[in-house]
Amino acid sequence: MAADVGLIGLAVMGQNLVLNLADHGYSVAVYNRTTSTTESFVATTTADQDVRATTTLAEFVDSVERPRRVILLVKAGPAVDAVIEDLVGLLDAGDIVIDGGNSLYTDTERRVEGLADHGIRFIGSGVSGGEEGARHGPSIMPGGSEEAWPHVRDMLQAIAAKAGPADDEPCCDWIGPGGSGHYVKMIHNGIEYGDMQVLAEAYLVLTAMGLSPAAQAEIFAEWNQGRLQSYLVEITSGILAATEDGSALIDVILDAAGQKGTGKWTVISAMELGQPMMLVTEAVGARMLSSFVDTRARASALLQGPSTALDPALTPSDVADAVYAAKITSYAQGFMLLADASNSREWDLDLASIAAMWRAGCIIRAAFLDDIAHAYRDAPLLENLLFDHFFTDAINGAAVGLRKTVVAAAAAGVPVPAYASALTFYDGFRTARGSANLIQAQRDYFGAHTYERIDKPRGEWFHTDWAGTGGTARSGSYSA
């Protein structure tokens, strides 16, 4: 009998979404590149797990029953393209593909028409939860062929991860068309950005108020009993409380951050339909910087910084508070993007849906995810999440700690990029009227670029002769 299920590509999350797909009782055909890696993995596979090894990719596509349901977790990028260009002269029409990687959203939307022109389904589907995640329950977020949901469907939902009051709603629906499935992973990635750095910075200014890694061990597994409750406040409570040696084993990893792009992406794409997301983008510039140690440690016997100590008024409860509207900050920024991506390509997505779907399984699973949901739900036309009641209060608490925390860190020298982008969007965000009058009045002097008046109406365009030398022409060559 053929297996119901095949998967190519296995390291540590393909192996775990394997053994998850059997505990739930799915037969799983598998195929690697390195054969030896299929048969030990095998070889690991308990009687009851149905895990089927192949040694040529014929073997394996003849192995899986029709309509094939192939799904691939190999390195995204030209790996992905190279698996698929052989895979088509095998697949029939009807089968589905299914990539499980961080692919580029765009390289989905590429793959969906490609393959489409063979028959071949193609899902591209985000999976957020690392190892323990595919192991036990991930957060899935599939989009592309639509036609081929309904032949995956109960297949990943009953692998999902579920939340819920009664624990029994899967984090996984259908995103929507094109690379939408793959762009919503990619937005999921670029928050966890912010999340993590949020937690650094708190982190470092806990640091600097004296307190000891084992004291703010306590204080972070204090928080995520309350508001803050979330997986990476949960792993840094445990971080922070490991020891080596009888020492903190924090205060000898080196201070420098890898990446690997998705929140580089992110920022790409909302520079591209010009939406604020500053907060990630202070993250992703975070890492960049920390990567120059040599650099910064020269810097250090360079530049000077204030002799001041962080102010004692300063309180953890402060800093809480920083924590709580810097990640509000960051949600509203990163659903503000969603919808305009939504409108813009056509994707109808469903943002509530999106952060039920994040509420457990993945990396920024947290409590607040289910207020999230429900302010969509309660108006899935909502302008903007701060607009919500429950995020209008809790905002508003929470930004006189975040403005402390920047004050004091500021004046100690203390760097909190996060933290002073979530105040400078905050306070931005509420000024009825600012200074970008100035910015285009500038621009209007220096290249005609012209202006709207605050009494006429919107979309009536004004110049001025500003220097009397440069006559009425209207720039429309250029922008600056």
Given for the second form:
Amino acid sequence: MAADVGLIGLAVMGQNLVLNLADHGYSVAVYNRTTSTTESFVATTTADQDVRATTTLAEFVDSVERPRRVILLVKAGPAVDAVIEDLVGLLDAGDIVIDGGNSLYTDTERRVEGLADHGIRFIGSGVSGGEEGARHGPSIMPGGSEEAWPHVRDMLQAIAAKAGPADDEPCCDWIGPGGSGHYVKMIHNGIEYGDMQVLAEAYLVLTAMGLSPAAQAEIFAEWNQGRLQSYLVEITSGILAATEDGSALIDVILDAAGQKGTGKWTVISAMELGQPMMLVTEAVGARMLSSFVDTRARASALLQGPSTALDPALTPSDVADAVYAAKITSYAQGFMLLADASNSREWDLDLASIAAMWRAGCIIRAAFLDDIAHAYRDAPLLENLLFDHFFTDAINGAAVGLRKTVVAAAAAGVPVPAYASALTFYDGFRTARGSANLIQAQRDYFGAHTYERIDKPRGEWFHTDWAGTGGTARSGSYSA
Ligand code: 2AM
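Since we've got the form predicted on its own here, give me the form predicted together with adenosine-2'-monophosphate too.
Every chain and every other molecule in the complex is listed next, the one we just looked at coming first.
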């Protein structure tokens, strides 16, 4: 009998997804470019895991039941196109290809259209949760060819993480057309950059308070019991508790952060859409600055900061508020971007469902995502997360500690870009009349870009001959 599903690409994510599928009763045909990997992997599976090795793509395709369901977990980029090109001639119309790798959403968009020309239904699915998630239940974000969804729904929901009060709500649902599945995964990763930076700043401020990594591990463990409960807070506690030869391991790790680009792509998309995803932008920038290790060492000898110590009135509870307020701000920004992307690309994203899918399995999983899911379930067209009454109250409360933390950190010269950015966004957002009137006047002064007036209807544009030397010509204008 043919296998229920096929999977190509047996690196660690692929292997773990195969085992997850097999544990849920699916028979899986597997193929990998390097055959020895296929053979050694299949040799490790158990008798009750129905995993079948194939050594050529033709044999692989022949061994999967029709309409075929073929999952790709090959290296994102040209490798995905290469495998698709080889597959196209072997598959039949109606077959389904699911790319579960970290593809860029614009590539997915192109592949959905390209394969539709061959009658092949293509799904680009974000899969989050790392190796452990892939093995025991990731968050799965499928998008693309919607008529394929009924054929893969049960399978993907079976292997996904489960959330909710009874742990029976799969963290996998249909995202939308085109590249929307991979787009939502990209935003997940961008938000993850923000969450990590927010916690790294807590570590820096608590360190400036004189708290040892071991003491901080306890604080993070305590935070993990309340509103900050999340996978990243939990592992941060474990990281700060870890020792090597009796000393904190964190103290010997080089402070130069790596990145694979999903944070950067999130920021690029936000810029393109004109959305102020400021906290994640700072998080990406902070990683970039961290990589200049030698230059920073030279700068530390040249550039002076304040000699003031951190304000002793600042407490770990203020820092907890800073973490919470910064997180709320970052998610408000992330959901602004998702809402805009949904509108401009006509994806019709269900924001409540996306928040619900991130409750378990993925790296940003957190109790707090339940609150976001509630907010958008109560009001699908919510203009902004901060307008939901729960979050309005939450940020009004936590902004006090955030402000205290930013002030204390700035006075002592401790860099907290994510907190400062969150506070700036918060203050800017709640300022009904800001300073852009001056920007508009400057633009009109040097470039005759015109301005609107508060005493006239929106859309009426005025120009002033500021220096008394200009003509009456006006420049064309656009709004970002
Ligand atoms: P490999 O074991 O033969 O290298 C992650 O790199 C996965 O993608 C691996 O399973 C790898 O196969 C596969 N991969 C990378 N580039 C590929 C390509 N051009 N064609 C097919 N598979 C590829």
